[in-house]
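Only one chain is shown below, in structure tokens, and it's the form predicted alone.
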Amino acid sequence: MIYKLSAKSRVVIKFGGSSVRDSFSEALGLVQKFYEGNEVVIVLSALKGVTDLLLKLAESKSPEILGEFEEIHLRAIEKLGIELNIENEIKELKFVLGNEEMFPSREAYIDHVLSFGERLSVKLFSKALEDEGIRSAPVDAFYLIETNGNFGNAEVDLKKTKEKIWTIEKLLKTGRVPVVTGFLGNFNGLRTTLGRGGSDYTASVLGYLLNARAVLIMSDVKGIYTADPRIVKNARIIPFISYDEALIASRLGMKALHERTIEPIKDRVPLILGKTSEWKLGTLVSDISFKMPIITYKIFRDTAKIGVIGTSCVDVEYSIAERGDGYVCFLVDRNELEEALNEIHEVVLNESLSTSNDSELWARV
């Protein structure tokens, strides 16, 4: 599927951790493609696996884990063939690990430690862009994204962040590509994080405040599927999903998007999901719906909640945990999750395919 963007469009592209670590050259190439005739803003996650490593480091303060963190980035620098010094970041990280008591809470300390993943990621990517002849600048979202004080799962203050968006506007006007740390923010001079998958949220906030033509979420999967393709073998890609469907699905556990991603851009900026390694764009989130169901799940201690978005009536023998406008949730034992997901997916998808009407979609296209 190909989506054409008009000349001089403003585009926000977010790359996930797998893209940055495993598909770096493809990510650079995609930026180059969009850079021709467009204003481009990049949002990056940390390299794949680095956030989990930093979480272990924050807990253990282990010199071995710190060395592993440094080595991952030194290998990436060597692989890319770029010249980049990361000594200042490593020194700061060592200082933070040795001075946890200077933070007002353990959560604030952990968020500061976690920030080093994205901060090094943007330095790598920005330098690689420069080496490819594209003027670029790394941007630490600490100086851009204002949040509340909910460390570990902060919410962006759009009004305060809008007052700082001029820093991105200035870079764009000078022909540079801002490479922004996803996942990070600022609360009263302390670093905050936006929760797992928070780089999606960062990208949508910037897309809204910059009045972007589109926000692209690029990762190691093609788009949004009818169910988690790692568990449900017959899951299908969904080409068009409405803002409301995506919003409900992400809140009910869909892994493709952070649960707050849709809120800033709803009814304003289209969102496109794609796979970095193949430049495949698979799903458009807008006011168009393909009328296909989405099956999600959330795992608790001994149970799991399965959500079905796109219908409130499903003929299966599981206990209903919640029902709303256009969705229904079932409660199952955790050890039955995989079997239940496949069963519900088969029932719902067969009903959808036999009754779907795509005339609205074709009329819009």
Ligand code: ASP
The other form holds:
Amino acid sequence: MIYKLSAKSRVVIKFGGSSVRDSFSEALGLVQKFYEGNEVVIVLSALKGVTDLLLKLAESKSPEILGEFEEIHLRAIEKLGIELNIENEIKELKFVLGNEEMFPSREAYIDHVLSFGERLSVKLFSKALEDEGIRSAPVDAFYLIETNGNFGNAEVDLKKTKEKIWTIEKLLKTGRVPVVTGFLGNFNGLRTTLGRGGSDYTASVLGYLLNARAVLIMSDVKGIYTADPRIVKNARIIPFISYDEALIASRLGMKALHERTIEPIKDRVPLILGKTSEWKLGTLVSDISFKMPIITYKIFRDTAKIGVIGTSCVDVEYSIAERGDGYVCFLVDRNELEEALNEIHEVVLNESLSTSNDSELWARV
Ligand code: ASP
Ligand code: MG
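Since we've got the form predicted alone here, give me the form predicted in complex with ligand ASP too.
Expanding to the full complex; the earlier chain stays at the top.
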């Protein structure tokens, strides 16, 4: 991997929840490498499993779950060998749990509870960076990212957020690495969240507003595959994919990126996906396309919708649910999803391999 880009560049690096929990040292090492020649902004998810735990906590207000939440972070602090006091956050969380009626709606209350996952992970990471000799500052996106009032799935107001981006610029100018909470925002002084997996979206918003050279999305998978590799064994990594393909695929259910990630950076800032534990980059999202198909899915109760991006003509028996420019969707029973994904993947990949050979051939005549 190349860390020193041609001139001093700005890079936004987002680490997913499993990176912060299981590959912390690799993540720190990667930041260190980039920091040597560039301005680096970090965006973090909550530690793996923590957002689910907080959802349960918001629902149940159970002291045991609160204890578990605290324990996870105390253990992480101990493992990292850093000194960090999280008492204030725990106190605030207890207060919020006991005062739901203070909030204008249940959704606003839940978003405030969810915020503690990212608020603690950035403190941990920033402190660990400082201990490695890299000057850093945790940033709570509540003070940076302005959103609409759609609690639980809020959309970022780019104009309003732009007015506050100087706070990050200032940290960069003084040689510090801002570590920003992903997933979180602010609507009229209330905490909002950007939808599950929303840290990707935070990273792309910052990449755009800071005019970054690239946005890196680092997680426990290498990049974007032709299909979900956990279900489709023959799925292949796609090294180059266009903004448009990534945009449609993420809307149709591709798990690798939150569905609004591409919007702010489309045609402006390239996005790279990679695996933290191996420092391996797998996919570049830019205006270059390898024209490989992508198969996605979304599950509804008893049915599932399978999306095929990169071709609109697929020779299978399933009923077509929707067809658009460069994509087609099929409706299948929930219990035939795995089989259908594998079958469609097989058909589409074979077809695409032969047609791309054809066009390559004709291009040379
Ligand atoms: N922590 C949030 C989630 O689990 C946001 C994210 O990870 O991007 O959905
Ligand atoms: Mg994700």
